[in-house]
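Have a look below at one chain only, the form predicted on its own, in structure tokens format.
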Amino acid sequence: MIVQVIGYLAAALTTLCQIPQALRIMKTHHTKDISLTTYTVLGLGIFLWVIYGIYVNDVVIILANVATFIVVFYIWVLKIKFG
């Protein structure tokens, strides 16, 4: 139980920790400071991780990276329109 408790919580605060700089940058329109090249790999990273979760068939790993997969591309998506 307290395996799935800790699996949850990372889950949720790794996805929600992209959500205050997506709504800076739609804010600003500002990503000078934004790598692309970090945010291209940790997108590639993400998308490995949503693979692996579906071979081991673990759905807080699927459902938490592809959540986090869709704000990293968005401000990945961000990136190149107000870079």
The other form holds:
Protein chains: 2
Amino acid sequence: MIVQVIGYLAAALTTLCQIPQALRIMKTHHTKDISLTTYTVLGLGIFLWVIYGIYVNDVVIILANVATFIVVFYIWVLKIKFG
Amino acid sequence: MIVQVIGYLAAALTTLCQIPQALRIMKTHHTKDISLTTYTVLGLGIFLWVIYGIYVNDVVIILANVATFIVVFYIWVLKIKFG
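Cool, the form predicted on its own is there; where's the form predicted in complex with another copy of the chain?
All chains and molecules follow, beginning with the one already shown.
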């Protein structure tokens, strides 16, 4: 029981944490200090977590990583745009 | 078999991806565009993944997240330092 709560909380935090970064970039239009490699590899990794979730048929892994992927991909696009 | 490979690859990418960000900051000493909230929440989330891994006794979850936590905590310290 407590294990599931910790797991869901961990998934929620690592999913939601990218939102403030996206909001910051939307506000400042500055991405110079952000590593493109980090967001490229992170995006690929999260995409693989989605594939993994589909393979093991785990809805939580799928949903958490699809949500994170959308935000990370958006930050990646902003990084490409603003340089 | 292929499922495990995808899982390990996903874990490796989401673990290693923070290293280029740390290296970039070590080089430039600039962290202005990086969201402190993102790295605070990410650090907490990864810490909870370690606790989760200990509860479910999964060495891969523990090791991957301890490694990620070290790098993310280091980026967090640099963000505090450079502002």
